[in-house]
Amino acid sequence: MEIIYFFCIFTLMNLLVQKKHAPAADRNKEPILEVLKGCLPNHGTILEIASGTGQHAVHFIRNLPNHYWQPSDPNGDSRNSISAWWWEVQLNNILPPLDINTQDDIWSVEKIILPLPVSSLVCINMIHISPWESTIGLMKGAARILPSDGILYLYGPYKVKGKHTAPSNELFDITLKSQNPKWGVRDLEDVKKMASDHGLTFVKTVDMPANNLSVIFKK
């Protein structure tokens, strides 16, 4: 019994060490949640692409009790952080994180059986910190996985008609490209065209804090 006890304590401590915290996720979680409540289907599994720390998964699913939340991230440290956040709340409707790289032809979620079928995809702050090929892969995956009327929700900074919406976004774009020339704030029109090319219809944008946008598509 003592061995089991100490093993559980060791496991918990190890998870807590791996838990990551992003201040931006705390700042934007409530505004994003309000938009999600107004656009997501009434039930189903929400597949989150590039979940990062796991903070969003925990916060959102607490407030979306009719759904399952399937987090994912190609980064192993991020998946460990997602598991650590889950350990604290142990919500039954958060599923174990998956290793998903949107550039893969088949995603791991397509190879498993979920409690409920995927009804929507959520992708927060990925498009500008990944190569354009990741956005192409995201749209291809959404076309494969989403049902008719399924929702794709995107969040982040965007240029509109080729222009930055704020000086801070322009500086952010320069910083991103200095880190990786394949990164950068994307033009919303390019994203909308890529979505349309894969059978997704643009629904609307919603202005968000800190010069970000929520962008909603429907299959």
Ligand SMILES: C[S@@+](CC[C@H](N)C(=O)[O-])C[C@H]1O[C@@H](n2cnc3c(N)ncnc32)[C@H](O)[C@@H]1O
Second form
Amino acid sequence: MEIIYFFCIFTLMNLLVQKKHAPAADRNKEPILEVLKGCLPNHGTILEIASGTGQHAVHFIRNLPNHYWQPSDPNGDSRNSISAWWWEVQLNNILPPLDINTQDDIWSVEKIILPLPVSSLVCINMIHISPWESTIGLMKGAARILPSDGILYLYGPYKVKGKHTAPSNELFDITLKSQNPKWGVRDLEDVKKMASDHGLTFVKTVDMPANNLSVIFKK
Ligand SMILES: C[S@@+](CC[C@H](N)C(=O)[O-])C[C@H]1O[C@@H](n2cnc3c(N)ncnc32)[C@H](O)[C@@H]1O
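Got the form predicted on its own; could you also share the form predicted in complex with the ligand?
Time for the whole complex; same chain goes first.
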């Protein structure tokens, strides 16, 4: 009995240590949720690509109780953090995080059976913090996985018609490229073209706080 008790305490401590916190996710989770409520279908599993800490996953699914939320991230520390956030809320409509790298030809989600089929994809702050190949992979995956009328929701900073929308985004772009020359704030037109090349129709953008955009596509 004591062994089980200590095992439970050890597991709990281990999970809490792995829980990460991103202040930006706290700031943007409410404005993003408002846009998601207005554009997501009212059923199905939402597949989140590049979930990061897991803060968004728990906040969104608390407020979208008719859905399942499938978080994912290729980074093991992020998946541990998502599990730790999940453990705290114990909601049964958040599924265990998957290891998904958009650059892979087949995603792990395509090999499993979900409680409900994927109805939409959400990808927040990945496109500019990864090589362009990740965006190509994202569009390929959306084309394979989304049903007809399924939604692809993106969030982040974008250039519009080749120009930064704010000096702070220009500075951010320089910082990103200094960390990795393959990263950088993308031009919205390039993202739209890549989506269209993969059968996704641009729906709209929504201006978001701190010079970010929500970008919505439909299959
Ligand atoms: C800046 S974090 C954003 C995390 C979270 N969405 C948020 O807004 O707080 C970028 C995330 O993208 C993930 N990522 C980078 N390249 C990726 C790829 N090719 N496929 C999927 N995720 C990727 C990283 O592991 C990281 O968790």
